[in-house]
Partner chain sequence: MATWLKQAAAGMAFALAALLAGPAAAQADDGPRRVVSINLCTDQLALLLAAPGQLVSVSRLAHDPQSSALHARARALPVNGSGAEEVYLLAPDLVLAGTFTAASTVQMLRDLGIPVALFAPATSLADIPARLRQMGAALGREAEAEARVAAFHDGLAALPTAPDPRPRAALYYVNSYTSGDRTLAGDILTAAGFVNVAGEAGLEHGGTLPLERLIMLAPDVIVRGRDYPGQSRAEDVLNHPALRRLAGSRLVGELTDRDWICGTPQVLAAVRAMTALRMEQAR
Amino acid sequence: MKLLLGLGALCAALFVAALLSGQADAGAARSLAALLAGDGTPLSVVMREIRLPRAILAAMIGASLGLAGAAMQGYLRNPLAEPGLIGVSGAAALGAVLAIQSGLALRHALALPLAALGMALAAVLLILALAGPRGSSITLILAGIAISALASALTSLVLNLSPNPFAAADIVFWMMGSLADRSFVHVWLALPFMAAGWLLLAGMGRGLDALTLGEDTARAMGVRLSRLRLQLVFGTAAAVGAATAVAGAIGFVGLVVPHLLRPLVGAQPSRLLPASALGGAALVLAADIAVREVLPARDLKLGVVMALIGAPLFLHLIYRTRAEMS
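What would the structure be for this chain alone in the form predicted alone?
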């Protein structure tokens, strides 16, 4: 409980800091007053229509990626598992790329995220068809890797054959991940899918705890592994697919955050799920603040910053694990 309270306080502090970050430096008191007043002044518009939805999306995306990563690692009993393993992120990215290349993204504001969500759903159905109704976790991983590789190959093919250099540049920049120019339209589009994903993934706690003792023991305890797998796949697809649809590809959150927090919860999956959700939200909020403060005049991409933060953290975790084993 202390850990959750601490992470919650950290998220709240970073959320306020995210609201106050940006090129329009009007002071904390004045900015927060403009946010609450909503009097139509330029500062109020910036706070309500630009910074607030961006901060909300950062927290939502971080929570989705952290929660999905913890659930994936718990189900597969593999600390190297991460949400992109089942191919949802790659498929969502392919849908967005097709929307940009075809010009639909220019004609309709919501064409890009809707195409990404649709492709993520198609990938889930294909994964379940390949893995089979009673397939093991190994078949699920293999099906996910196959779909991810296919989506990546098709994305590269679209880039390779693109006759429009501007569309190709848009695709490359979108795939780097960003929260710039996002509005409440994106928040309301992603929220229902993410909320459904959160409910499915959060309900896996008891089953994941039993699964740590082995599949046979989990079945003896009354856990339906087929149902648990469906919760994982659909929960990850809804949460991570929506996150990719509105912000592009953002990596390392679902891999690093559960690693950092696992020793603090006694390696108990049911306790790791909410902690990873809050930890993921805090990490993405911090990274988005860095995007706006490090190079405010340049369009620094969130996915790039997350990789720069996540890769050294993961290398440190590998070094620490090796030291503990020696």
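All of these numbers come straight from a predicted model, not from anything done at the bench. Positions refer to the first chain, counted from 1. Superpose the two forms; the largest set of C-alphas matching within 1.5 Å is the rigid core. What changes on going to the form predicted together with the partner chain:
With the core superposed, residue 224 shows a C-alpha displacement below 2 Å between the two forms.
Once the rigid core is used as the reference frame, the Cα position of residue 191 differs between the two forms by less than 2 Å.
The Cα shift for residue 253 between the two forms, taken after rigid core superposition, is smaller than 2 angstroms.
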Contents of the next structure:
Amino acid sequence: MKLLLGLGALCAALFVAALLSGQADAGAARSLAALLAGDGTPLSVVMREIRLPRAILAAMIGASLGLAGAAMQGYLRNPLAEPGLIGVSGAAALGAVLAIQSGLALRHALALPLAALGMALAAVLLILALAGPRGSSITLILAGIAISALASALTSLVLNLSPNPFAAADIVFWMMGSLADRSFVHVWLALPFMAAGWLLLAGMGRGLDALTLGEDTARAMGVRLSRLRLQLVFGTAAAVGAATAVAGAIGFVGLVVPHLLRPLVGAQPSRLLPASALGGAALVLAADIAVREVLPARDLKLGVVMALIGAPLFLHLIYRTRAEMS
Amino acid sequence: MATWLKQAAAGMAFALAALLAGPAAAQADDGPRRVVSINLCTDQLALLLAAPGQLVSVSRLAHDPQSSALHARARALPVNGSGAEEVYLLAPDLVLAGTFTAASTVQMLRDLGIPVALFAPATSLADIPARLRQMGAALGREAEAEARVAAFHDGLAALPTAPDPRPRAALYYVNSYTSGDRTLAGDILTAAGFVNVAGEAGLEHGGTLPLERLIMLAPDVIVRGRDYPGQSRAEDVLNHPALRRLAGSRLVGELTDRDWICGTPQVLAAVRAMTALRMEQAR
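With the form predicted alone already on screen, would you show the form predicted together with the partner chain?
To see the whole picture, the full complex is given below, headed by that same chain.
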């Protein structure tokens, strides 16, 4: 409980810092006053229409990715399972790009998150089919590489075929993710799907706890593994699909956060789930502050910062699990 | 191969060459006879000034009504993809290119013995007579160029003068790009009686103006770039809700590429459209 309160306070502090981070420099007190006033002055428009939705999205997306990573690692009992690494985010990006480029997203706003969700669903199912119930590291990573490569190749192909002269440059956005200039339209588009995903994933805690004792014991304790599996599949697809549809594929959040928090919760999945959601929100908020403070005038992608943090940890985890892999 | 067949083939090739070169030979006496343009803006200048038959191919964009002011005239000519290989096969005796055309293409054509005339993009209205004269000299059509220059000056002189105060305007393109005062688009804006807010943001030549800074500048008028076919995430910023929430700012007009990007007398259309906008703003 103490940990959750601490993480919650960290999220709140980073949320305020994210609101105060941006190209328009106007002082903290004035900015926050303008946020509350909402009087149509330029500063209040900046605070309410640009920074507020961006900070909300960062928190929502971070929570989704952190939660999905913790749930997936709990179910597969493998610390390398992460939506970005195993190709779920990449597949969701492909779905989003297909919805946008086919014009479906223009006709029905919901087509964008639904298409991303659909492709994420396909990727999760494929991963689970390939990795098997215990998810050995080698099959998990190889399947992830294959799915990521295929998804990113198809995303690039679709964007290169687009008649739009700027579509090809969008490849970077879909591969690396960014929250630049997102608005409340994107918040409302993603929120229902994410909320559904959170509910499904958060409900997995007891089952995942039982699963740490082995599948037979879990069954004996009354855990229905097929139901747990469905929760994981649909929860991950909804949360990661919606996050990717509005912000592109942001990797490593689901890897880094559960890894850092696992020792603090005594490696208990039911406690790791809420902690990872808050930790993910804090990490993405911090990363989104970093991209704006380091290079304010350039649209540095979130995925760059996340990979700089996450890739060394990923290497470390592979080094540690190499015995299993060889 | 039988000798007669070789002779026939050679004869046909000669006839074909004569056929291709024929009309140009009849028209331009001292200028180049087969001119190929590989840049949208040199397309426009050449379409204005070339003798009938002198220009044999234009760049692909010249047929696009959104990008090319003279697309109707350009449709009579085949397009090229601006690559050295296909341009060489057109057997030109002059190639027209922009200074931003791929240097490798220009060098390749020159190595193959084809003269290439390079045209710098116009960065102000004052550059336009110079570009017209440069094209006139390249094509051997100096008299036509002088006539166009005179007409352009008349067109500028006929514009109504701007009353004070001048409204503040921003030009906003895909990817949050804006044009400053030292660009053709910025000069069009100034000529139409607006003050360009890009200057207040320190962007003399143009560059990225993040959405937050655009909103903080609170321009009276925001003129957005045109809508391109298909979809892209890069264009989302032009439809951001924040642009509509700003009290006192109007989202009006459109940067029609064909009138704004090339330094040709066509920019007068852009100046007139923006002048009408400013008159409307003054009321």
